[in-house]
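The chain below stands alone and is given as structure tokens, in the form predicted alone.
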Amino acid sequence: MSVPETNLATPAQLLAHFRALDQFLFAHQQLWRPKPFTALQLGWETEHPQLARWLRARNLEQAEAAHNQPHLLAAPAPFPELARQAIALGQLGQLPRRSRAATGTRLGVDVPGRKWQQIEAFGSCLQFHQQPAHWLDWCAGKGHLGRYLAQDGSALSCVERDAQLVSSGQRLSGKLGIPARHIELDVLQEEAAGYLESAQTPVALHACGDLHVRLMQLASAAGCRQLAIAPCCYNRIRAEHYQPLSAAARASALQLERDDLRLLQCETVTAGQRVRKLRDLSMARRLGFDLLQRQVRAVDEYLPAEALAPAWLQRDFAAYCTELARVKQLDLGGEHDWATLETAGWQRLANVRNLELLRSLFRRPLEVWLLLDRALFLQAEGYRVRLGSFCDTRLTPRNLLLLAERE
């Protein structure tokens, strides 16, 4: 089968892009590494008071309306340039697509809309030198994604966790006369290496953290000639830090902590109103309520705590602190102007947005710098590798794909 070359990256390009993308993380961590939720006032705004005075005087509404598209503010400097290299760096540009043959509706099935776009779309991008003859669908779910791939004929296994997928998967596959063994499995725990064979293809859509690195490993050990990730919440991590997996990244100054990898979960391209709304209030009277702590402990320091049930969204204010406060076992004392506080925790509410705009110059160079670690690693196992979008980010965030082959 003929596969276009393009998006495909020697090794000496690989490490330079990474390292550019190293030079620059590093360099201005101190802007995207503060987190403007927990933190009154950040270290940056002093060095760039000018930018810190300007995002702070916008609203709600305007940090909104530039959430997923932050490089088109005009902002005051070092806005502009930053936004410039960071759009420069996160660049990977579009894999090719192929068109499949028509599905009609029968295997989209028991699938929401958006979900089944982005399997066809993954699809198309799968373009190997060899047809795979077995797909292997790494924490498949249902096994959507496999009897997608599957429907030429090939042969496909699906692994998963949860048993109840399993059995459910199954009696899809069954249904839809699509042959394919679905298998309970902890793709964790040491048996799993048994369930790869090299004439397997492994794939994997928007497997988080751990799950795509572990396949990457066992994967390449197995001998498997082809393999293909869309990487999903890489702060799904056991370690408190990020682990390297290539020779440039555990060379790197640049020390990743689980935490600074919640930054590429802050895009939210996909949530319809009703749930921004709720987002919004719940957030709002967190930072309420973190203005409070702060008063009553006398500690000007921000005390994790983690959202209520959203039940307690319909409760006033004053109950839903009080709610907190006992869960965090906090005395409140006496009387408070919880009207005032309320207005004052969606004012923080619009600084916190604003200023996390700064952050999210940052998000896709991060996402990259991480995809090309993987890619690096995959490299110096003797794979060829090509990356690049395989859909729209409106479709998901989380777009980019890893496509690896060996000779």
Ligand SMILES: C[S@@+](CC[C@H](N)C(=O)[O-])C[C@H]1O[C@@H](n2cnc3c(N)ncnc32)[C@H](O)[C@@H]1O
Second form
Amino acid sequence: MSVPETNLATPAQLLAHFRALDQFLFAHQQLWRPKPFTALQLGWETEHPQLARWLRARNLEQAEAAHNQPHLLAAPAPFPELARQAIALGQLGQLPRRSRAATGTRLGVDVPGRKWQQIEAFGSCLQFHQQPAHWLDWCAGKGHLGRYLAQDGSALSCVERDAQLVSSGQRLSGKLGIPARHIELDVLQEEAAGYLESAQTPVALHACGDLHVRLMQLASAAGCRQLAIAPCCYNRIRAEHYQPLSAAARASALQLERDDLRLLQCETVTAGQRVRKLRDLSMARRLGFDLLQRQVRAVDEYLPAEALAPAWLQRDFAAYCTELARVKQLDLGGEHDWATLETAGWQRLANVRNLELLRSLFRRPLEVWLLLDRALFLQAEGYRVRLGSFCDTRLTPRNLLLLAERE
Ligand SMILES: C[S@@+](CC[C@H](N)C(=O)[O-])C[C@H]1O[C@@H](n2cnc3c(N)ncnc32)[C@H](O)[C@@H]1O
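In place of the form predicted alone, output the structure of the form predicted together with the ligand.
Complete assembly follows, chain above in first position.
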């Protein structure tokens, strides 16, 4: 099948793309669903022993170097072919950009640099046949995106659950002379339906799972002509299982669990060096502890536990394990060879990170599957849909945007 070149996809193109992704993800689910972090051996390793051996022979630095571009890895079969298919199926192209009227630089003053660049990129992709008269910034935080858009003189409403963000947003709008309404609202509550009007153009930059789905449903019901959504945190849903939105996804054999959706959160393109180091330390310790708890319990199974407070990473490995065992009410018994266990934890981390490279090939295809589920839903609701990236992944890994417009 050919992936649509243009961003405006016909219903048949969207459906064909969705089905191709669906087939790909379903056929290879044994490669991307099991998590190396929680299993000592993965089912697929017996099927592809050469690939498993090759990945397991690599170190942590090599995994890190390949992390953001796993498809370039010269790994044994079937890795290269899967990478090729994943790239082809996960491609959506860039949305056309148009520079907006000059921005008052004052607007960006209180906004972290990367967030401001995301806002500018998001804004430059918003092209609708009908000029928006009233922006509705959904889960707006302080409403930076809304204020950026409302420079064109249109009205602005921002809805947000966090009272502090609402009042900071209201203050900022006042300071900048933008007549915005900042409304404290839990968009998941029933009353939220009353805040949407047909004349509004809702926009949502990085509204998590249920929050942007709620927007699509309410905006369509309210008769909004157009909306723009850049989803994120697909795993932040109340249901245990993913609830498909479109007929095609409902008919799919792929039954996603909330945990499967976490695959999309494993991308760390934007994390700094210090954050990565701490994350590695925390994971290596958790993996070392995992080996210990398997011995102590005589159960060869991962034991889920909340992460310990970061201060425990400053303590030595023995203290860390003792605390985690206390939290899990686990009797560690006699003496342990802490140094060996700690080293084994780091070795496992290298294995996990390298084995993860195979899973990560499926990250974008899964994300596009989820986005197409949304697009197909909106299409069935009478919208024409455009999909594509609004910025580079280096600015944010969640760089896909869905534009929907009713005739
Ligand atoms: C990832 S932030 C994005 C904020 C903003 N759109 C941006 O891009 O900077 C998600 C926002 O959703 C808000 N939020 C979470 N749950 C909500 C709910 N149930 N109703 C309204 N807002 C909610 C959070 O407080 C947070 O400000």
